[in-house]
Every structure is written in structure tokens, then in C-alpha cells.
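Below you'll find only one chain, the form predicted on its own, shown as C-alpha cells.
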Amino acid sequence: MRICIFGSGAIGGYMGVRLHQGGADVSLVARGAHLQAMRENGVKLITDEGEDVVHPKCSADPAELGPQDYVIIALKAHSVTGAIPSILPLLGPDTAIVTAVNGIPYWYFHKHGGEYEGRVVESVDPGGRQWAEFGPQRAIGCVVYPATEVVEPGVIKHVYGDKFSLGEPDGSSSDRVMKLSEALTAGGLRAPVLDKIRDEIWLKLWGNLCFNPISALTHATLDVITSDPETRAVARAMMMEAKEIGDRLGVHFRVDVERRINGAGAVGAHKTSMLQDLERDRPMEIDPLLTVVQEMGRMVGVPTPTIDVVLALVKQRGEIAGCYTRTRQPEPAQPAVAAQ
């Protein structure tokens, strides 16, 4: 099994690792220290039980390792559509793309029946070009929940987690969706394989629509945000919002509001991965986490005035930040009468 991980950062390189200690042909793109420190010593991971040191395939150009049998998307996923040149050699006729990123990915509305079906979400795949170039049947949906980091180039660090849940976009338990859950479960990794992947996708997105943004504005970590009253109330309203847009597209949140909430106070104090991006000048997962429920908010007719505040201040932290670039406008706000 010929497996890419593109973008071989923090998740990248520890799923990486993982998949090569279970028996997968792994190599993984990269690029600069990190890429040389992991051509030349190996890729360490870091954990609880000690220090484990691996050497796959590590490179900078994709063209030079073929076609592959499951290509990893590990990059921020407002990366990833400038990156789709570098992909594309890695893809043969049934190559799988698999989403590990961070909030709605492109392929969301492929298999997803109803009036919406085939609809391409501009804000994180601006001009539809993933849809085009990539093919939404490619698709398999993957929610990261471990935290990792890079504590120095080629030096990975986990600090909690290991499951990676799996869906195909139509609910199957497809021979290629098992064959990955398989491979990483060899590796000793979580890996269910789920028949509604999008409520996965929005119970983690749930939390970070509201803690990343309101934590890159106060700068507090999670206990602090979910234990402040008000602005525990300023996350819960956004979710909220947030719910009658899923639930509108048919998503099951299997939990409420208030213990998805206990739930991300109780990691304690954390910075959220886009209150990290702004004190190291790295960009900022706005559109991904964000922008984007706002687009998926006037596609269905439900307000968002939570969100639009929380955003507009959001974007404009990030542009003075120098670490968000405001990619499209915001269409003309829904009338009332849409939300009826």
C-alpha cells in the first residue's frame, strides 16, 4: 500500500510515522529544515512511552514518487489549493485523497443528495478548483483529533490523541475506506470508519468556529473561555448559529451545546492551533473555520449575526497581524425573510 502524506508537519509526520511502524510504503512532502533533518536522521516522534525514530521516503518535489494508492492531505487547508500543481503527479486512476484538515472540505456537498448536491463551498476551495482538478470521487473525509507539534525540524512531539476517523462521502464501508482504517489501525492508531462523516466534521468544527477566533481576539486559552461567563456566551450563541445551519443540511450533533462546551474547557489551558498561528506570524485558518459557515449559513437562509461580528473582527486582527489575506468578499447579507 503506497501511501503520500503531503504536508509532513506536526499531524502529518506523526500519522507518518505511525503508518510505517504498521507496514505501509510511507513517504512523505515536505520541505526546508524539517525535510533535511528528516532525510538525514530519520523522523523522531516523542511520546509518553519514549522516542521512536523511522526513516520513509521524504521529499520535496511529488513528482519523483509516482502515483500513489492514498495520497494524505495534512496541510492547513487554506494551503491547499495552491499546492493542488505539486498533488496532481501523485495522483493515478484510483488514487484516494484523503481530507485531514481542519473544517469543511472540499468534496462536503459530492454524494450529499437534495437541492445542494454537487455544490462547490467557495471559501475553502475558491473557483471550485479542487472539485475540478482533484474530483470530489477521490474523496475520503478524515477528522484529525490528536494534538502534535514540531519541536524542532524532524522532531515531533504528540500530546494527546490518536484517533482519526474515516467516512466516505456516500456512507459506504467502500474496500479502499477499510483498507486505510486497516492500515492505520496496524500502526496503532484509532481508526473507525463512520457511515455520516459530516457530523463528525461539524461536531469538531462546532468548537473551533467560536474558541479559535475568540481566542486569537483575547488571546486566553480554553478553560479560560469556556469558565468566562460572557464569553461562554459569546461561543455558545455562534454555535447556535451554527447548529440550525447543520441541522438545516441534515447533520446530527450527538451531543448539546452545553457539554460540547465542558468538553473543550475540560483540555484546560490550551491555545487554540489559530492562537498559535498568530503568535508565531503563521497564517490563519479564518475561511476554513469560519468565513465558511458563514457561506454555508446564507446558502440555507439562516442569520448569523454571532458569527458575521465575530468574523469581521477576526479577518481584520489577521490582516493587521500580516498572517490572513482576505480572499473574497462576503456576499450581500440574506434578508429576514430567507431565515422563515
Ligand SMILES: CC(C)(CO)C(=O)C(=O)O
Contents of the next structure:
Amino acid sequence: MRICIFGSGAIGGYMGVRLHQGGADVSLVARGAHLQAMRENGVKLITDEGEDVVHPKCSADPAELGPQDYVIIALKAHSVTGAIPSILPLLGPDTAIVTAVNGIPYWYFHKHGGEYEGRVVESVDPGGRQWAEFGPQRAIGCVVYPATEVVEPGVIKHVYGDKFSLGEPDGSSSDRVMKLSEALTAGGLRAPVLDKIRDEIWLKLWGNLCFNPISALTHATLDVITSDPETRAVARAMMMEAKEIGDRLGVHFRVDVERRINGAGAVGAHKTSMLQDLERDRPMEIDPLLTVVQEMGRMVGVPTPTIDVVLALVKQRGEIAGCYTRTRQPEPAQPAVAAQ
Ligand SMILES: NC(=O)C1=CN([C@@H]2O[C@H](COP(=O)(O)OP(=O)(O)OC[C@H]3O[C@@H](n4cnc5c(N)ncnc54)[C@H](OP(=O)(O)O)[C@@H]3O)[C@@H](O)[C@H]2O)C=CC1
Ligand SMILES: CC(C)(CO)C(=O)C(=O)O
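Switch from the form predicted on its own, shown above, to the form predicted together with this ligand and output its structure.
Now the full complex is given, and it begins with the chain already shown.
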């Protein structure tokens, strides 16, 4: 079984180390100093238990790796469309694409059923290029729960978690998803195969949607956001808008909003990835985590007043910091009070 991880940074590198340790034939696509360090010294993973160094094949050139059984895309979600030409050489007729990214994936409405079947989600897949060039039929969903960090080139620090939930868009226990789960499990990860992966995507997105931008705007950690009654209320309002959208799309939220907020608070004094990106002058995942929910709200006819406000603020914050570029024109302002 040939597995290539495209975008072997914090999450992709962690998956790569564990898959290699589990005996999979895994190769890592990366770039820059991180790639050079992994090639020269191997990939180092630091955990509470100690350090592991492994030596999988690492490359900048997917064409030299050729077609794979699985391509795990572990890029930041906003980088996927730009990477399409580099990913294509990894695809044979039966290659599966595993979307190990936060937010709504490009294939979301494939095998969804109902009136939205086959819809492209513009905020994550501008112009529907991923849908057209990868094809939705290749997709296996993946929800990333662990937190990891590239602390220096070639070195990945594990912060918490080991679960990568998997699921076919049609909910089936296909051969390909079961084999992938086995490969991840052999490496010591948890990889349950779910029949309703979209429910889990929303559960993760529920937190990212609010905690990430609030942290980028306030520079607060998760424990502070969730214990301050006022920022907690902002988070709750955003989550309730998202829940209404999810409900209209047939999503089942298996925990209630207070429990979800408490779960994030229990992570402690942790900076969200969006805050970390802002502090490091790196592009922020705003469209895949927020704009997408606004877009889906428009799609199903649910107003998103709190999301709209936070989104406007965090986009401007990102732009001023040079960490975000708008792909779409801002919507015209609505008068706050009707004209007398
Ligand atoms: N890190 C975490 O704890 C968590 C992350 N996630 C999600 O997982 C996904 C991946 O995040 P994360 O691992 O943190 O991101 P990283 O930025 O650490 O990893 C992505 C890697 O891909 C590389 N890359 C980007 N474009 C290309 C390209 N065209 N060719 C080769 N390499 C490329 C990047 O290089 P460069 O640095 O040069 O841009 C980087 O090394 C995101 O959607 C994130 O939200 C989810 C849960 C937790
Ligand atoms: C820590 C957490 C759960 C915050 O929503 C996260 O996923 C992120 O930082 O992107």
C-alpha cells in the first residue's frame, strides 16, 4: 500500500512518522528548510514519551513518487487549490484522496443527497477546481483531532491527541477506508471509520469557527475565551448560528453547545492555530473555517449576524497583518437601523 502525504508539516509529518512506524510504504512531500532537514536527519517526533526519528522518503517532487494508493492532503485548507498541479502526478485511476484538513472539504456535497447534491463550496474550492480536477469520487473524509507543531525544521512536537476519524462520503465501510484505518492503527493512532463523517466535521468546525477568530482578535488562549462570560457568549452565538445551518443540512450534533465549549476550555492555555499563524506572519485559515459557514448559511437561508461581524473583523485583522487575502469582494454593508 503506497501512501503519500502531501504537505508534511505539523499534522502530515506526525501522520507520516506513525504510518512509517506501522510499516506503511509512506512518502512525504514537503518543501524548503523543513524538507531539507527531514532528508538529511530524518523526521523527528517529540512526544511526552520521548523522541522518535524515522527516515521515510521525503521529496519536493511528486512526479518522482508517481501514482499512489492514497494521497493524504495535510495542507492548510487555503493552500489546496494552488497545489492541484503538484498533486495530480500522484493520482492513478484508483487513488483515494484523504482530506486531513480543518473545515468543510471540497467533496462535502458528494453523495450528500437532497437538493444540495453535487454543490461546489466556493470558499474552500474556488471555481470548483478541486472537485473538477481531483474528482469527488476519490475522497475519503478525515477529521484531525490531534494538535502538533513544527518546532524547528524536521522536528514535530506532539501536543495532544491521536485520533483521525475517517469516513466515506456515502458512509460505507469500503475496502479502501478500512485498509487506511488499519494502516493508521498499525502506527499507534486511533482511526475509527464513521458512517456519518459530516457530523464529525461539523463538530470540529463548531469550535474552529468561533475559538480561532476570537483568539486571533483577542490573543486569548482557549481557557480564557471559554471562561470569560462575554467571549463565551460570542462563541455560543456563533455556534448556535452554525447549528441552525447544520440542522438544515441534516447534521446531527452529538453534544450540546455548552459541552462543546467546556471541552475546548479543558484544553487549557492553548493558542489556536489561527492565533499561532497570525503571530508567525503565516496565512490564516479564515475562508475554510468561517467564510464557508457564512456561505452555507446563505445557501440554506439561515442568517449569520454574529458570524458576519466576527468574520469582518478577523478578515481585516488578517489583511492588516498580511496574513489574509480576500478572494471575494466584501458584501455591501446593510444599514444597522431601518431608515425612518
Ligand atoms: N497543527 C495542528 O495542531 C492542527 C492542524 N489541523 C489542520 O490540519 C491541516 C494542516 O495543518 P498543519 O499541519 O498545522 O499545517 P502546516 O503548515 O504545519 O503543514 C503544511 C505543510 O505543507 C507545506 N506545503 C504547503 N504548500 C506546499 C506545496 N505546494 N508543496 C509542498 N509542501 C507544501 C507547508 O510548507 P510551508 O511551511 O513552507 O508553507 C507545510 O510544511 C490544516 O487544515 C489545519 O487546520 C487540525 C488540527 C490541529
Ligand atoms: C485548538 C483548536 C481545537 C481550537 O479550535 C483547533 O483545532 C485549532 O487551533 O485549530
